[in-house]
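A lone chain, given as structure tokens: the form predicted on its own.
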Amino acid sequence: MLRPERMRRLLIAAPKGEIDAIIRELYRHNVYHIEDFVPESSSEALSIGHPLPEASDAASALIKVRAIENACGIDPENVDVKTKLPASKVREMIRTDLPVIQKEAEDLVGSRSRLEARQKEHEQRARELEPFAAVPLDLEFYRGYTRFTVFTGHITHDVEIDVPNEKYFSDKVVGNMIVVVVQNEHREQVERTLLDAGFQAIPVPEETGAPADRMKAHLEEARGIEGEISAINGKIAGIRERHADFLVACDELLTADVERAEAPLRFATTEETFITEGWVPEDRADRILDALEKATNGKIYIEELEIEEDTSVPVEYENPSFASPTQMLMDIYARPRYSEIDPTLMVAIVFPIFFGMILGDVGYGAVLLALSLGLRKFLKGEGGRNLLKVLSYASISSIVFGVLYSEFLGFSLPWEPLVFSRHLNIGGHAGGHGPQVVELMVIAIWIGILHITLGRILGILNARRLYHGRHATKAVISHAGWLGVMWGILLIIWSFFPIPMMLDLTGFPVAIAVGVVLLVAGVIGIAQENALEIVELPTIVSHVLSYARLVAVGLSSVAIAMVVNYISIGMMIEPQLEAITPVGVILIIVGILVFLMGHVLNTALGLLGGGLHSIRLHYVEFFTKFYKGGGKKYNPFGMISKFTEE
């Protein structure tokens, strides 16, 4: 449960005539982790395999499913299975349906590029005729002189031109534009004038006729081709309704055909047998060795190697059901290696309450719940889900804490609170409580010690596991030197000052005397593994005041729950309601909004704040004192059928 799943390594040997039948066998048990195989300059008789007779028409076969489903807008993530089909009658559909299907979306996405590039020329040529629409000329009397020079494009404001000349300025268009038409002698003149005012010029457009006319006539195909183009996009998402379900189950049918045709590229083979080396889950290895036996007739040679390095095995977790989704917060940080501790099951407990003990709100936690209940019908994908799950968790702990604060969207509930008020005076009343921030603050920093003290234990007992000899004695005696420097300041301080619901060790100078011996035996258990390691510790007094955010970040949301309560109802409504008028009408409901909105955007800053702390405590306070990580992930050979079935 504390640690990852239990592996076995596996060579496995066959003649090369056996490699289809074992590499389906392995492929249907979906347990084998396959480490693929890299020739040595040194090794001669090893090569990599090749890939068997029928991948290249899988592959090809798999390309055309993919572009069909690309063009549908079909995601096989997204598709909710309906009813498994049978293997054997997809092949045969490949086979006879598959090509129509192919040639009718081909023609499709082929007519429908054709009209979205037509109807990007219209709009492209719309565009370049909008300036001259603000100009009273048709675009024939632009081009054709051999006397005049024609001046058109856009400019920052009307300039005087000094010679002779026909000019137009519309301020209509963005941009502005201007047409000037002289003499050939003076255009130099003119343009450098024009230039000097900003001047860009844009080319007349090559057709006839009044631009605005020019223009209307092509925003109209435009807008036809909209429309050719929308009754094709209904065919195409008819042939997703009708076809989706087959589509789907080919792609993972062909996806299987190409991964097991491709597998002997990760063997290492001689002329006459293949070799393959692998991890398999050690619950799950004897199944699988029997099964290879009866599909070889015993025509294969399997051995169990020794586990070498702890970083080339691959880590699956091994969790309770509950626990499964927080492994997602794992692997963002690292995934375990398979000699350490796995935390997940510590954080999948501790994660929620820190989350509750920071929001804290029966109003907030069931918007949450709600929320995380809502979206799990609309998110497929395995990770946000898991998220999703994570937050339903962290949700009903803030339910729990929001009985136990006695707090609902900033008001007290009809109860006292049933540990301590986190209520505040805001508005001339605390909610018939001021906050009790001395003992919630003493709560935190002990929670604070509490959780680290776990993480020096954990990372005592890592040591033992991930190192050998002196080195993992040293390591364990710096784990526990930690410790010592820790507690030893903690007796020190107690020992002078009283601490809150705490005994009071104040006068006995056995407790200064255990704290001064604890702090020097442990400066001494750091300083004997890394001398350069006593610099960072005053990270011991940071990371245990840093669990002080537990309660800082709380009472910041509680603060912006009554400060909203307070200004939309006790300033907007509450005085409206003593008597009705058109504008407290408006008054009360300009405080409902505020009340809306207010509460909407502290549930997203509880939401944020509440994860981010409570994630941050874990990666940075709790996991720096054991965790390691770096662990390579399991990924067994085979896939889980969703759509077909043998």
Given for the second form:
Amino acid sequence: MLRPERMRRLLIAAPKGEIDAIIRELYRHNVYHIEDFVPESSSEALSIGHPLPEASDAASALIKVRAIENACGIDPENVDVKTKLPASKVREMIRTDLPVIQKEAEDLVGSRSRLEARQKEHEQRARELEPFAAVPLDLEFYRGYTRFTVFTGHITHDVEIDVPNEKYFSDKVVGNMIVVVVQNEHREQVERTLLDAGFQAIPVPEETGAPADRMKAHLEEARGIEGEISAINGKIAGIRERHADFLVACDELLTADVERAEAPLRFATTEETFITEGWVPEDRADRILDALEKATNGKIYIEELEIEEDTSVPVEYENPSFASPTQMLMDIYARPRYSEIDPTLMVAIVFPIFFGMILGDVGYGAVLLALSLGLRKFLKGEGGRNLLKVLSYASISSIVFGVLYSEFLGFSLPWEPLVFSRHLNIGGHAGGHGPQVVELMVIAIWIGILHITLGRILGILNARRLYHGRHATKAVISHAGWLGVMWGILLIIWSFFPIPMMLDLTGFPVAIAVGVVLLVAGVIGIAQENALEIVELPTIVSHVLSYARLVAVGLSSVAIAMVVNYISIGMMIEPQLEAITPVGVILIIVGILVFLMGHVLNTALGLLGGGLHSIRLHYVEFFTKFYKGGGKKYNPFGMISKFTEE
Amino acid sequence: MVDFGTAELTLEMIQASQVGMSAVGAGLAVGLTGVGTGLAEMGIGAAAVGATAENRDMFGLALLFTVIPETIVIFGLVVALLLLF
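Let me have the form predicted in complex with its partner chain next, following on from the form predicted on its own.
Expanding to the full complex; the earlier chain stays at the top.
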């Protein structure tokens, strides 16, 4: 909690004969993060290992399986686990069943692409014939003359030709169609006339008979092929139905085989031994060490190395289970470094509160909660699932704040707001004392002050963990300086202006003095680390004021909801209900539509506004105070098998 | 009496026009800051879409960059709300 999982850096060396057993054991435990071996030119004693002999077989089988999956549109991410197949059975089936399925799938895909090519050809022919269908001539009349020239093509408008000719013109097709037959000696003259009118020659299709009939024949042919293609698609879907479970199991098993067989590429080897370096989480280290000893009968040397550099350690989050979906929001920004504070827990608690403050409405909260629970069936990827979990926490908080604000889709619930009111005076139903904007703003500013103060305090703690010696002291003083400036400004403001719900220090001149001292000391504290940071001082004000969005965005969403209600119910439905007329019924239906559309739009806006602004307050206002980020992802060698079991 | 009545009416008129002016001010605060935010998001949005087209993983970060200038219009909204209520 509040810091990434502790890691141990291990060096494992063993004779090459044990490589298979060791890789198998490491893979099974799925905890060892391999540090890839990078050969240095100076030390020639060590070189990169060779893949195990079964690598190429497994890789080529995997390619086959992936090809079938591709052809049948199977995505292992989206396949539900029904039963786990035993690995030995899958291996047996790879030898017996896989070639059969592969042949079947290949044949189907092959004939489908042949049919598609033929279909394209027929459609192309039909397109070529289309302009000729507008001219009442059979196709054989266009060819085979020795003394005549035939012009066929598109033209912008009809033209007069002043030599003996036979001409057909049609403006029924796109680009118009003209056919002119003249004696060979007039050819050039006629060509010039035609070109002046924007003539574009099109070749005569190599077919016989009436163009319209031929065109129809081609289109019918294409339609027939369409039917065959859908029959084949049906068969491919059949393969997917029957074999999806087996194929994803193959995929998983072979992927594991390939990863295992290629692991030596990440090891350093000598003639007789191999060496690998990597990371293991502290609490699971002993178990894997014992297992390795046992698997090799003690023919292994393991040494624990010291952690030298903070940035080289792979980082794995360690959070209580309710906070772990929020790790996804952290990864979007940056994974924490090994030695710094992991703020996931704070984000997991504060993010839903901010979201609820902005979108505090029982109705919208319930819609979003239903949405996040309902979409769980359709989103199968890990990222999507986590996002939905974060959203469901946020919408629960939204419902809670909705009860406090007494809001339901912009209407008020049957009780007065338990905290400050956000009800605007829109429409004829103005009641109560209107929105308490000033009070809400002050609350938001208080939240900003406290959040930023927390950020700076974390900054002080982080600076002591990340830096050493004088650098650390300077950074700590600088963070304290920022705090001093902020609270100094606050004290000075409080001693000049009485602000509701904040300290009133107008009668105490001492406070001004304390404020000024804090301010000046703070500025000096900031400048001693880096004088250029002084130009950043205005951000103190802008970052604190930025928290006003917690109220402003929320109020705008309330305003939209109330306006939608007023237009749809106040202006369209209610007046018509008094005396129902046929026109009135239509107006009521339109009113209901406006109501639904407006609230759907406002739900989407509320989700975007609430989500983006809350997370932005974390990323921009909170994290910039203390968070460095840039840790490497902990990626253990191994796999959590979904479809197979040993 | 008549003078007094006229004076009272004028005072009401002045008050009404003050309310009107503060409403105009609120409108200007939201409208102009909205234009400012739009101008700022124009460049960021274009670049964000480009980055997302190159690499789908950028989507979250790109969306975030795009909403950063939203602060400007939020300040406008805050000023407008304080003017109105």
